[in-house]
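Here we start with a single chain on its own, the form predicted on its own, put down as structure tokens.
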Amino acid sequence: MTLKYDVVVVGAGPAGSSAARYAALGGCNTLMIEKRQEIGSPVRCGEGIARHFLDDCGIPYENKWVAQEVKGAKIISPAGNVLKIDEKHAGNEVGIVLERDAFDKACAKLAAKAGSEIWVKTTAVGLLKDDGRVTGVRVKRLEEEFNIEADCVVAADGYESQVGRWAGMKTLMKAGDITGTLQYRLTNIEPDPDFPHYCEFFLGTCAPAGYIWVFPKDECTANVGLGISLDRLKNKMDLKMYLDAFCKKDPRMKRAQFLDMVTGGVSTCPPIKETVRDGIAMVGDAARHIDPITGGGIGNGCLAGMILGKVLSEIKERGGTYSKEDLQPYEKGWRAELEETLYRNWMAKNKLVTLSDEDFDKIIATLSTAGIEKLSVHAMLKVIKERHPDLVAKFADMI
């Protein structure tokens, strides 16, 4: 059996769902699948998106899947500094806590709504090629295994993109741009001024390379997770002694609950070269939209995956051939919005690393005096080399 697609979008979350939704809007014939049987099952992240892509993607405000919203977000140093921002200018992923599983359906819906087919239980197993142009897929849906020819395969199956890989995209990364995490969902924690009302990120050594999240679900309920650089484990317990130190330490968690554990990694590291060939494109984590500072890339693979599924309707409308040059809008489009933010996040990251605990405290003290708005690099970095010059000597470059 061979079937016969204008796009394939293998993997449903956000950023496949989304340049499935606008390919179909444009008139492609798409087709998405997922290897899972439940789209946005299980959850592997904070859960955290700034709520100024919905607008920016054309996604409906649905209550259903918003666990909390928040004011803001607090950085609390080793010491306890606290720097509080105003959800508006506190990044990508603080505004809204989602209930992921909820939020990947609802995207999932409007590409279905917009015309695209959706197969659950369906595995990319390899790429049909011809003359190294791609020119669909193999898939196993249940015990069958088939192709599914296709002008324009877009990979959007997350950080270990296996569909990238089998193009010949260049996805190796370094163990320091890799980051493991474990999360614990807690109940019955005991709330305080702040809590249920900002997203919290710790630093230091609490959370070597990486840092400590506490993303409220509802009164008594959050994401306390952590995420260290792969060059700085041992073994994968140390992610759970590391949490568990933290968890104990926390007066709010005395009585805390579990009601679900999750563990995964996520890329930490620059854009990559390219993320088109001729008849494959790349999106969301494949592609390496996932801000190299916080981990986060629900928003960002929205924004690429809407940016793709125009180009891609674009290309059908005008009667391309979906081929690298075809594409390149598409590359061009993404990079002109994300890339130098997450270039310049990714030297950032590189320079965090080597900040002992007292430096932390310094930036944070620094910081919270200042009256800064924006939790950007380049806005934090201009307030400490006032007050801290030798703070700053490692990020000159990026001043």
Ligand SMILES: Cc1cc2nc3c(=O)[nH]c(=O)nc-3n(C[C@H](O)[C@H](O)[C@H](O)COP(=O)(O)OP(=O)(O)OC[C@H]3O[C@@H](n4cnc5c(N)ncnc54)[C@H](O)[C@@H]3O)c2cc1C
Given for the second form:
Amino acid sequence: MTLKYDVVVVGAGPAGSSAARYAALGGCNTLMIEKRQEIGSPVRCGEGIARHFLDDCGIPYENKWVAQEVKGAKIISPAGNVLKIDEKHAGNEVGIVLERDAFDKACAKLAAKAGSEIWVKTTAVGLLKDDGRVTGVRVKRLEEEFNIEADCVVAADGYESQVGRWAGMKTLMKAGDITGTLQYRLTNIEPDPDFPHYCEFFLGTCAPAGYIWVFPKDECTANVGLGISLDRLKNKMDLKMYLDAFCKKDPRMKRAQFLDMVTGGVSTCPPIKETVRDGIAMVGDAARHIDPITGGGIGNGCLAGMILGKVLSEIKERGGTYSKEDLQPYEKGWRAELEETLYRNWMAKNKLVTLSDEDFDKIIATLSTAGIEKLSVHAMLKVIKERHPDLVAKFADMI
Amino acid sequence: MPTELVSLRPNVRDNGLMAIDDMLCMHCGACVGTCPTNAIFLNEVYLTFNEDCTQCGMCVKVCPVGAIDYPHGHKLTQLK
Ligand SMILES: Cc1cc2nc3c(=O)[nH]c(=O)nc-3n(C[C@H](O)[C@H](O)[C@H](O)COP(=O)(O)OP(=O)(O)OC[C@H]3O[C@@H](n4cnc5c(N)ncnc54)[C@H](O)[C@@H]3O)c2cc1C
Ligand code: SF4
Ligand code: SF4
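Next block, the form predicted together with the named molecule, ref. the form predicted on its own:
What follows is the entire complex, opening with the chain shown before.
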């Protein structure tokens, strides 16, 4: 017996579910496989998402995956200068703090409702190829190992992304474009007037070439995590040292206790050159769709997944072959939505990592008095240019 | 009275190139996506290295909990 589908999606994260949903809606015979035994669990995420992504991707709001809605972002410099930004303009991670396990399941349910099959505890262990073209995946499901043929394989397998590499696509990154992350979910956090109404971002040497986030989950619980660029990590467990030092210093966390611990890798690289080949497309973290400044990738993954699913449907409808050419509308489609921002933010990130604590203090103080509303690289640079010509040299080529 | 450690299940495996501490690993895949030679395979709860590893050490540094080390650098190997 050979199993055969139009589309096999590897990985049931938000990007995979979104691709599976829109492919199935358009009539593709779709299967989504997930290697974990439970979709969405364990959570590997800070869980922040900007509200607009839900509308953009047609995900109906459900209370069960909302932990906390926030008013905006608080950006805190090393000396404690604070910049508050309304959630509408605060980047792709601020608005809703999710229950990511429930959110991922909700996304998978939408895919199922659209007609996609879903298997868990099923790992892709290799790609089937015929004369350079991807023709399916080899999977291990419980004790069985077998082949599944597919007209198109979707690599939505997250940061660890092996499927795309098996097809020969280049997803390797330089140390400076890789961020190691560690997060504690802490409870028994002491009250503070702004808590839990803001997602907080701490800049400076508390997290070299990265930042520390405090995303509230309820009135006494938060995801407290950090990301640090790999080229700044010198020793084993440096991440833990930095995060522990932060928690020790923050008076609110004096009596805080652990609910969980999360680790992971985040890409902060420029957009990659190629995300489709004959019979295969990459999406989400696998395609490095993460924003290089915020490290946010849930929304971008949902969006790119939707674009891909729709393109797969169109190919099915006109009886195409899912060749590299057929898949170009996806390559062009996600680039039209995301590429410019990803590239710009990668450039800006490369500048931000050169700033000192004093620079951050000055910039945050300036931005907060200037009443900047929108956390866009462009808006920030404009203010810095007006008020701090001394700092502008570092950003000259971006203005 | 001195306490005696009766049994210790070995939790560090190595293939001569790299060592993984199974009790520390969170199976997050950060090392897998980082490895420049694709030498790490993670089957959700079981991580292995293959001979493509160049011992570059990127995985050692990116691992947030310090679960990876060189076989001889590992604290438990040193105990032997
Ligand atoms: C600590 C941390 C904090 C973060 N915080 C935020 C945040 O606050 N906001 C935000 O927007 N983003 C955040 N991100 C990034 C965000 O988690 C990702 O961008 C998002 O999960 C990407 O979704 P995805 O569907 O591409 O991949 P994933 O959600 O990673 O899903 C990939 C799935 O594929 C499965 N898989 C992998 N290999 C195989 C295989 N061989 N066979 C079958 N299945 C496989 C995996 O088990 C996984 O379920 C954070 C990341 C980390 C690590
Ligand atoms: S980075 Fe560390 S914790 Fe994560 S899978 Fe690799 S060894 Fe395990
Ligand atoms: S040492 Fe380098 S090559 Fe070897 S497994 Fe780690 S990252 Fe890969």
